[in-house]
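A single chain, nothing else alongside it, follows as structure tokens in the form predicted alone.
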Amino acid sequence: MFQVQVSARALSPFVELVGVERVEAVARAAAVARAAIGPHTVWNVNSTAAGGGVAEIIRSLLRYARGVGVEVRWLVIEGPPEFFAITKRLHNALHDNAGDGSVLGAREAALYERVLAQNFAEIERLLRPGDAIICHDPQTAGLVPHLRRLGERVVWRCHIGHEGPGAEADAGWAFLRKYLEEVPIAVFTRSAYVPSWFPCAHAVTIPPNIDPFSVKNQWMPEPSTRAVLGTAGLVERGGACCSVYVREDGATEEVTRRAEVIRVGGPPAWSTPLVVQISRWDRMKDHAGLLAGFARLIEQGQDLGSELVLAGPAQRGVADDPEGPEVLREVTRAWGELPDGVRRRVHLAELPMADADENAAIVNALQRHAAVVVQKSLREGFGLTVTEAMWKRRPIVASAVGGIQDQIRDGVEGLLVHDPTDPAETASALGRILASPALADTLAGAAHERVRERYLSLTALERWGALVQLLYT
């Protein structure tokens, strides 16, 4: 187990986005919550410090909580590969997906509990009576009974889920149920994700958020975008600008590392329209389905010379996702089976993870340069990459699954694919946006406004402040 350091950040930059009255109201609410919490610490516990949306959400909330004077800290649990194989299986199950199909039985529960008991022994030394602990996702659910026995204030936050019953979802919840039955409060992304056995009075809904001032979402002018992507090897190099970005600590830095890209030939020209999906290498992101949809787009002559970039983290950089390398190999095989004319226009990119801020800058640049951002998931608790692209005023094609249905109204903030398994529907949606700059601009403008109203970290801070305050009343 280790602790992640997060620096404080003031709320004042939000004034330009939402107005001074809104920011002052959040600051007043934060003062009330701070007084209720008193000298205690609010701890967040999860399984990775980088490489996924949960880590980004935690970092965003903690920096602004620290900025308003709340003592918050962040712990990351550790364990052997076998532990993370089990938690990945649980992650898939809660999406009603079989994943690798492995058993979730007594032996797996014993290993799961043993690893979390070891982590708890370290956590216990840091806690003081009266502290609050927010445990994130299936990886940490087994900590809840230990924390409850200490008498600590506990919240379990589930970022994933599936609408309605399903055999795999039921199996996942059956594995986790005994750890969660006595949790005072559980936070879900959508009310539809609350399991039927969980007491409704203990369930709270808070959608995920993005930080508009993080490295991944900060404004990046076009010359810097071009330089960053050129340095990373994702487009042809050109122009005299440096590949600079502003780090989380405010320092100016340059992107220096290159992505590892599987392609035929060189990178696309700057003028080439890019269709971009950025996600973990996860079967539920349906990279193979997007390859099929892009191939259909070209076959129908609707591509307008576009090229497809499937980007994800370098596989050495994500500790809690053991399936990633295998999925990337599967995607690479599917790419290799494409017709030559299609394969030459598809790029599989592993983005460098050695420096989290550098990785975020590359993602930022790639999203900002995209002609269309895609999230063609088969399951999706909530699409953070969708929110990021919406904030950057990019037109979006996404599957009508999970939380994406809350984020995007079809034809208003983006185009939804109602049957993600149909390559023709994906191709049609991509073709409509590529063929109509006016439609692209209209969707992108509405998307930006929806994020400003609903999905910024300021709103999430307000909701979490009210929730934590309840723990102390």
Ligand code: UDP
Contents of the next structure:
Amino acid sequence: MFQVQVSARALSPFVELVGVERVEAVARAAAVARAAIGPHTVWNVNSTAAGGGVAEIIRSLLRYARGVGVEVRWLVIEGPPEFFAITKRLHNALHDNAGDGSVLGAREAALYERVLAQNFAEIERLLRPGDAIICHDPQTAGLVPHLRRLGERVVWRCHIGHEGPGAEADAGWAFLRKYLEEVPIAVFTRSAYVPSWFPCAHAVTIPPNIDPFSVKNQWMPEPSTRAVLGTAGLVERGGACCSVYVREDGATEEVTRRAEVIRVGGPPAWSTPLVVQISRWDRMKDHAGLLAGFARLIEQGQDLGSELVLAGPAQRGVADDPEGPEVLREVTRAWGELPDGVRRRVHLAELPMADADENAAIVNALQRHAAVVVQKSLREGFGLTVTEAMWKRRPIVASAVGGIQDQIRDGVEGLLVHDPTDPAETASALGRILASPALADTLAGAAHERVRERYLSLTALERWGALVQLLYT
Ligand code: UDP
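The form predicted together with the named molecule, contrasted with the form predicted alone above:
Everything in the complex follows now, all chains and molecules, and the chain you saw is the first one.
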């Protein structure tokens, strides 16, 4: 287990985004929460410090909680690959997906419990009476009974979900239920994700948020965007600017590492319209389906010279996602089987993960430069990449699954693909946006507004404060 450092951030920069009254209201609510928490610490525990939506959400919330004077800390559990194989199976199951189809039985439960007991032994040494602890996702659910025994104030937050019953989802919940029955509060992304056996009165809904001032989302002028992407090998080098960005600690830095890209020729020209999906190498992100949709777009002659970039974390960088390397191999195989004329227009990019800020700067630049951002998921609890692209005023094509249906109203903030298994529907949505800059602009402007109203970390802080206050009443 290790701790992640998060530096405090003031709320004041939000004034230019949402106005002074709104910021002052949140600051007042935060003061009430801080008073309720008193001298105690609010801990967060999850299983990765980088490389996915959950790490992103935790970081973008904790820095502002710290900024308003709440003592918050972040712990990351560790375990052997067999543990993460089980938790990945659980992750897939809660999306009602069979994943690798492995058994979730007594042996798996024993291993899961053993690893969490070891992590708990380390966590216990840090806790003081009266502290609160928020455990995130299936990886940490097994900590809940230990923490309850200790008399801690515990919340379990689940970032995954599936609407309604399903055989796999039921199996996942059957595994987790005994750890969660006594949790006083559980947080879900959408109310549709609360499992039927969980008491509604103990369930709270908080949608995920983004931090508009993080390295991932901070404003990046076009010359820097070009230089960052040129240095990373994602577009042709050009322009006179340096690949600069502002680190989380405020220092100015340059991107220096290159992405590992599987492609036929060189990087696309700066002027080439890019269709971009950024996601973990996970089957539910449906990279193969997007390849098929893009191939169809080219076959139909509606591509307008665009190229497709599928980007995700370099596979050495993400400890809790054991299926990643295998999925990347499958995507590479699918790419290799594309007709020659399509394959040379597709780039599979592993983004460097050695420095989380540098990775975020590259993601930022890629999203800003995209002509269309896609999230072709088959399942999606809530697509943070969608919110990030909406904030950057990009036109979006996304599957009408899970939380994406809350994020985007079809034809208003983006285009939804209702049958994600149909390449023709994806191709048609891409073609409509590429063909109409006016449509692209309208969607992108509405998307930005939607995020401003609903999905910024300021709003999340307000809800988080109310939640933590519940623990101390
Ligand atoms: N992400 C990243 N680097 C990568 C790939 C993804 O920082 O190489 C980030 C992405 O920008 C987003 C998060 O990981 O913030 C993915 O969150 P999302 O909710 O879209 O999917 P999840 O990974 O949680 O299923």
